[in-house]
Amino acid sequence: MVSIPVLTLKRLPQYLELLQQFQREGQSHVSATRLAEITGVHVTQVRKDLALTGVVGVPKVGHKTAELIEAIKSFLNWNDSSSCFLVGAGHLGSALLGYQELSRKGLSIVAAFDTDPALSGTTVNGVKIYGLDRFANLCRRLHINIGILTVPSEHAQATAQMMIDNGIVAIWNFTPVHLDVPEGVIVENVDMSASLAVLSHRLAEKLHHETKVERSH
């Protein structure tokens, strides 16, 4: 299979929410410079992101929409349903249990997995919550692949080495840990904390700038 540049990964589901609400509109065909102008994607990558999925657009006409987007979710095989496991059912976890677009992207969580006892045998949004005793078993029971961490930072690589010795080969890691895995285990981080700073610090760039506007009349 050929690499995939994670900035385009990351930028097809981008251009998915758009075509999807184009289609919703009733647009029959998009084109790669609309897409570029909403996403701020120069006209050139939006066409080469594209191009990646196999769906020719035709000059002024553009791209069927109902087209791309089953090429899109192909593509991020979005089509197939893939299940995983969470360990960690607290605050965040448990939103994520209810985050009915994870079902709709491909991946259902068939199970979740906390230490506290008071959670063993409760369902949250559909989903049981399980022991941690019982994640070996179920886990290669049902060959899952993929493990969801949301468990505190202290307990994320004890989590993340269970995980994996007992087959899961895919993390996504919600917790600001940076994991220690083995050669071919993937993990994707989602770092909150990184996306905070940015945010925090661009609204303190904006509201300096503001001020200095300001005093300037």
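These numbers come from a predicted model, not from an experiment. Numbering follows the first chain given and starts at 1. Just so we're on the same page, rigid core means the largest C-alpha set that superposes within 1.5 Å between forms. First, how it differs from the form predicted together with the DNA.
- With the core held fixed between these two forms, Lys10 has its Cα displaced by under 2 Å.
- Once the cores line up, the CA of Gln21 ends up less than 2 angstroms apart between these two forms.
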Contents of the next structure:
Number of protein chains: 2
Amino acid sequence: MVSIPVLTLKRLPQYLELLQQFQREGQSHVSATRLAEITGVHVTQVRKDLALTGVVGVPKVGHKTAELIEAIKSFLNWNDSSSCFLVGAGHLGSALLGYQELSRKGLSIVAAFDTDPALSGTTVNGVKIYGLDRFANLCRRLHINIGILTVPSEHAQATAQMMIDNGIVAIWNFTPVHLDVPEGVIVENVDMSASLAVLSHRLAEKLHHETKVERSH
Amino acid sequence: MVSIPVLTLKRLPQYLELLQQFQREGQSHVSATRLAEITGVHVTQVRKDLALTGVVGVPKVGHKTAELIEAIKSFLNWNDSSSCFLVGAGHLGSALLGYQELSRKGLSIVAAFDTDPALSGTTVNGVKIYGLDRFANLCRRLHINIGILTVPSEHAQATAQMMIDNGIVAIWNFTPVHLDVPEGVIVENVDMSASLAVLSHRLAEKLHHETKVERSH
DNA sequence: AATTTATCGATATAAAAGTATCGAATAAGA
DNA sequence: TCTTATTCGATACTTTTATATCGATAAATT
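What about the form predicted together with the DNA, after the form predicted alone?
What follows is the entire complex, opening with the chain shown before.
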């Protein structure tokens, strides 16, 4: 099997976002050239990325917008929705519960869990919040295999372990903690810190550089 | 000037997180070997990454934990705090306002803005929320140069433009929209979609593969 | 109908990132 | 004091990812 470059996978949603915008604007066709111009990704790269999803384009006109959207969605498995549990219904957790977009990306949060007894029994955006003691039972019964981890750092590893013990094989990790998991378990980190690190360093570099330029006048 | 690989920048916060944990546990020294074991990053890679921050280690004992922490923090400019504005105080916006960790990463949200008049005048975690009409004035007066973008997709580009028009040079973009900005403006995307794409595809691949294996028995 | 132009997709080259190897340095133990 | 084990840091190598080149194709134009 051909292994898909991670970076390609990460670019696909960006194309998808644009394509859906084009579709709303009524554009029936889009060329790789166009996508490249807007995203800043190199044309050849866009072509390679799209090629992996299996679509073929037509010279002079490009790709059918609708077809391309379908191809990307099905490639990412965003067409049929997967059920998942969310653990940690604090600020970030509630934000995700309220995030409508997720359903458009094939993810349906069917229940949330939190240690705080005050939250237990409440509902956020139609999703019910349970105490952690209910997790094991529900998780096994509903055959959930995706878990969203939005607990405080200190509970990250233990919570991840609980998920794994109850059959979860893919963890979407929003904590800055590196999770130690058995082979075969998929962990995907949403690394806000990583992103902030890039921003901070770039900005410091930029400001420092500008100061130097000013001084040299 | 030596340009820092983006991926190195992204790994640094991960090391930092671990190092701070080690420090709490009272470990005065950490070796690259140790960091590599835990993070899963190759030893040589860890060494290269650390080398870029300018620290030097001692054979047989490794690096001084405290020194390494300081080196990474100062390299990322996380020691002195930068003021920033947040626009879009919805679910995700409020989550960020309530996210204490940010201050430990050199980011201080000094004000938030939202179109919803109901939010105007309220306070989340000590941060006051204003109407968007106040943005221009406050932004210029306080010389803010970092903006956090947490508005709905359809307002992303326009809001970004407003930020730039008022002196913001670095945008931390939480929307899935690709922002079109003038040269020199730094955009850093927290790509939840990208991350979800990797998760979805990996999981689909894994499940598909397991099904095949089962069938072959 | 012939020509031009925009785009595709394949192949080849270049750059970047990751991995392996090796000598040097230093603490700990013989 | 000498040897051994561990870790560092530099250099060389490999793999991955990105960019460039080029012929082929199909719509638009002459």
